[in-house]
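The data below hold one chain only, encoded as C-alpha cells and taken in the form predicted on its own.
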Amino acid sequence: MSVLLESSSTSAAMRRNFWAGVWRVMKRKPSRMVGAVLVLGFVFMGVFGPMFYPAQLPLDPTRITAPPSWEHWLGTDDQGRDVIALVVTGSRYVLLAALVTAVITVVVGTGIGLFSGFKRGRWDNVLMRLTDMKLTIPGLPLLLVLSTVWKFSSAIQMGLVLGLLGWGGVARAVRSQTLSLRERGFIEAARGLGLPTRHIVGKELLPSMAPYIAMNMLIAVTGGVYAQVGLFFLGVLPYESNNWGQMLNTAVFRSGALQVPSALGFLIGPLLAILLLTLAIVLVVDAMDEIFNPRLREE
C-alpha cells in the first residue's frame, strides 16, 4: 500500500513539475502567451463562433461591398453581409478540415514510420518504396481531379483526402527518429529483457518521440488550411459551405477587391485569419521546442 502512495505522489509530482516548466517557458517570452491565446481563441471561434449567429447571414442590399465602418469593422461583402461574421461563420469548416487532416497525417505517418523503423528488413523496404510512391504524386493536380467527382461539401471529406496526400514527409521524418532511437540503451534493454514489440513501440518509442510528433501535427494544422484554402479560391471546388478560401476567391475575382478599395476589407478578413492563425502555430511550436529539449531552456 505504502509503495503504491509513494508511486502516486511521484507522479503527482512529475505532473506539477512539468506545468511549472511549462509555465516558466511561456512566461519567458511573451510572444508565446499570445500565440496560446490565439490558439484557444481559433478554437473558441471554431466551435462556439457559429452560434452567435444565424445559419442565414442576413444581406443587406444597399450596403454592397461597403467599406469598413462603426458597425461593419471590415466592411461588407458582394450580398451586403458582413465581413468579420463570415469570418467567424466560416472558421469552423476549415479548421475542421485542418484538424482531421493533421490528425491523419500524423496517426499514418507515425504508424507507418515508427514500425518501419524499428521492424527493418523486408518491411522497411516495402514501407518505405510505398512511402517514396506516394510522395512521388502530385498532390494539386489529384486534387483538380476528384474535385470533378467529389463536391467535398464535409469538412470531415476535406480533411480525410488531404490526409491521405500527406502522411508521406512524417512517415519519413518518424522513420529517421526511430532508427537514431532503437540504439538507444533502454531500447536495447527492453529488447533483452525479451519485451514484445507492441509494448517497446507503444511503451518506449512513442513516448520519447511524442514531442515532435504533437509539433508536427500542429504544423500539419496549416498545411490543410493552406491546402483547402488554395483550393477554394482556385475555384475547383464548389462553393457548398462559406469558408475563407471562397472568401477570398469572391473578394478577389466577383467584387474586385484588388481594384476597388471599398471592397478591400473582403480580402483582408480571411487573410488576416490565415495568417494569426499561422502565426499562432509558430509560437505554440517554438515553446513546444523549448519544453520538451531541455537543451534549447536559457538559464
Given for the second form:
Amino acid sequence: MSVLLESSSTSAAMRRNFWAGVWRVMKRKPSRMVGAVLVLGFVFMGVFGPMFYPAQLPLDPTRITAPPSWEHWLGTDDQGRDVIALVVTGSRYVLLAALVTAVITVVVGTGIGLFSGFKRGRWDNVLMRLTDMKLTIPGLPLLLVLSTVWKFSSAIQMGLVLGLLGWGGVARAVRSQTLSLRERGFIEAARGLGLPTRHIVGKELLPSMAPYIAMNMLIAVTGGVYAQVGLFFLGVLPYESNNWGQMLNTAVFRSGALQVPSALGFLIGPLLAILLLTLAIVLVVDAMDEIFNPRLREE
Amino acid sequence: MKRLAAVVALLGLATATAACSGGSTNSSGGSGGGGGLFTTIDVLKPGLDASGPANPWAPKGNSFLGYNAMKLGWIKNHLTDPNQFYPGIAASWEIAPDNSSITLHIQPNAKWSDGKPVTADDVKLSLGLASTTGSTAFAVTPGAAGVASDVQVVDQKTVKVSQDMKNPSMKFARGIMDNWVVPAHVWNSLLPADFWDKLKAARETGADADKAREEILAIGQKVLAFAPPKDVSAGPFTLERVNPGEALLVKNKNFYNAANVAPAQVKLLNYNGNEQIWNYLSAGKLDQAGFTAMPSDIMTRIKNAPGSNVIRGFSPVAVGMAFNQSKKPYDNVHVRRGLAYLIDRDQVTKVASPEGGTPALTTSGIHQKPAQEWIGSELASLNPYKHDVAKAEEEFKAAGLKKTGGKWTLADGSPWKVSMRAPATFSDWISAEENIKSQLIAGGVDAEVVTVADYPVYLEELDAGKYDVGFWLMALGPAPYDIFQRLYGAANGWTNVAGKVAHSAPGKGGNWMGSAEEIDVEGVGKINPGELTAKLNAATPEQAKPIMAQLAKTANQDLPAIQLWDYVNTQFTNTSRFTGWPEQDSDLLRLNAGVWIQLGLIKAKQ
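Can I get the form predicted in complex with its partner chain as well, since the one above is the form predicted on its own?
The complete assembly is shown below, putting the previous chain first.
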C-alpha cells in the first residue's frame, strides 16, 4: 500500500514539475505564448467559428469584390460576401483535413518506423521496401486522377488521402531514430530482462521519441494545410466554396486580385489565416523542443 | 458543330493555371500599308504549341484563322440568314435558288506565298481533305443533311459544288464556304487517286460502304497529323516562327489584297488563363483581343490603359440552366417553372457576366436580339418568369413538393438538393451557379455547386445522364435549326439522320434532357418539338418564322432549360498603333482581327 502511495505521489509530483516546466518554458519567450494562443484560437475557430454565422452567408450583389471597409474589414468576395466570414467558415474544412492528415501521417509513419527499426531483419526489409514504393508515388498526379472520381467535399476524405500519401518520410525518420535508440543501454537492458516487444516499444522507445513525434505531427498539420490549399488554389480539385484554397483560386482567377486592388482583401484573408497558422505552429514547436529536451532549457 | 466548338473555346478561356510569355520580336520591316507589328491572341487557342504544325485541321496546330489559315469565305453570322459571307479565297459565289449548288469564283489574283496561283484544284483537294475530318457538308454519314454530292472543277478559277437533294439543308452553302483551303502542291500526297470514288461509296450503306468509311477515317487521321515542311499560305501572313511564348507571322507579299494589309508582322501571344489576357490588356500590349470573361474592376482597369477601346456587338449564343428530366423532381414542369421564378436572372448576370452578357428577357430558346425578327409580337406574349418567390412557391406546391421547417422537400418528404455542375475552367458559369445556389437556399431549396475537370469531361458525363442540372449553351444562331436543336435536338432525344427524325427514350442514345416526345402547348395544341425543329433545317426564313414561334412558346411553357443570359460580343482593341476598327455593333465583330486585316479595315496610325 505504502509502495503504491509512494509511486502515485511521485508521478503526481513529476506531472506537477512537468507542467511547471512547460509554464516556465512558455513564459521565457512571449512569442511562444503568442503561438499557443494562436493555436488555441485556430482550434476555436475551426470548432465553433462556423456556428457564429448562418449556414448560407448573406450576399450583396451591389458590393462585389468591394475593398475593405468598417462593415467588411477585408472586403467582400465575388458574390458580395464578407471575406472574414468566409475565412472563419472555411477554416473548419482546412483544419479538420489537416488534422486528419497529420494524425494518419504520424500514426502510420511512427508505427511502421518503430516496428521496422526495432524488429529489423525480414520485417524491416518488407516494410522499408513498402515505404520506398510509397515514396515513389507521385502525390499530385495521383490526386489529379482521384479528383475525377471523388468530389473531396468531405474534409475527412481529403485528409485521409493526403495522410496516406504523406507517411513515408516520417516512417523513414522514425526507423532511423529507432535503430539508434535500440542500441542504447536501457533498451539493451530491457531486452536482457526478457521484457516483451510490446513493452519495449510502447514504454521504452515511444516515450523517448514522443517529442519528435509530436513535433512531426504539428509540422504535418502545416503540410496538410499547404497541400490542400495548393490543390484547391490550382483548381485541380472539384469546387468547394468554404475553403481557403478555393478562396485564393476565386480571388486570383475570377476576381483579378493580382490585378485590381479592390479584390486584394479577398486574397489577403486566406493568406493571412495560413500565415498565422504556420507562425503559431512554428512558435509552439520551438517551445516543445525546449520542453522535451532538458539540455536546451536555460535553468 | 464547328460554330459550337468556336463558342465553347471562347468560353473555355476561363481557365486556371498560369504560364507566361516571353521572347522578343523585331517590329521593323514589312511593306505595303506601312504598319508595324500587330499584337493579339488567338481566342480559339489557349497555350501555344511550339511543335504544332502549320495545319489548319490540327487541333494544336499553328494555323491561325484569318492570318495564315484561309477559308473559302467568312461567315457573317447575320441575325437570321446563315448564308451571308465576306469573301475569302472565294471572291464571289452564286447559290442556286433551290440551294442545290454553290458556284465558287476564286480570287483572280490569289497566289500562295510561294508564288504559285490558287486554283480550282486546290479548292477541290481542300474540300476532299475536309471530307476526311469534317461534318456538315462533308459528313460521310449515309443520308446526312446538306451534304455535298459532287465537286466539279468548271475552270481553273471556278468550282461548282452540288448538294445531295435527297436530304437538303438551308445551310448547305454555309457548310461549303466555312472550309479551309490549302495548297494542292503541298497536300496532295494525302488523298489517294481513287479518293472521290471512295467518298461516294462511303455515303452508301452496306459492307463496302463501311470499308470505305474506315479508309476515309484513316486518311482523316493522317490529315490531322500532317506537318507541311514550310507554311505555304494564301492568307495575308505566313508563319515565321513559334516558341512557347509567342507565334510570329510575317506579311505574305503574294496575298491578293496585300496592298491593303497594314501590319508587317503579327505576333500572337501565348496565354493559359483569363488573367494573362487581363494583364496583356491592362498593359496596353494587345492591339486586339476577343471576348474574355472578367469582373467589372478588371474591365475598368483595361479601359484605363492608354488607347484602350471596347467594341460591343451581337454574339449568337445564350446560356441556360438545363434539366435532366429523367431525374426527379425535374420531370415535373412545375418544379422547373418554380425554379425559373426563384432565380433572379438580373442578379445572376450581374455577378457572373457583367461585361459579357445581358439577362435573358424571357426564356424562349432564341437570343433576345434576333428573337423579335423571328417571332415578332409573340415575344411579348411569352411568360417572362420575373423573379417572384410567391409564384415559385405556388409552382412547387402544384408539383406536390412540401415545405417543412422552411425547406422544400420532395413529395414523399425526402430531401431535395439542386446539384448544379459546371466545368472548372468556366469561371462565369461557376460564379453564376454559386449565385443561383445562394438564391435557391434563400428560397428554401437546398443547392450545391460541383465542378468537373474540363469541358470535354463535362459534356461526356452530361451525355451519360450523370447530372441533374447543368449549364447548356443554347440559341446558337443564326440558322433557325441551330437555334432550336440545342433544346430539341440530339441532347433531348431527337436525332435527324437522312431527313428522318428518330426519338430515343430518356437516358438512351445521348438523350440526357428527357423532355416528353409530345407536348401540349397552350394555344398551339399537341406538338412534337423535335420534328418541328428538324423541319427548320430545310425551311426558308418565311417558312421558319411560324415554326420558330411555336417552338419558342414550347420552350417558354415547358422549360427544358431556363435561359439565363444572352452573350454580348465584347471585343478589345487598342487605338495607339492602329485605326480602322469595326464600328460598335458591327457584324464584323463576329469574325476575328485576321479577317478585318485581310479585308483592308485596319490601318496603321500615322
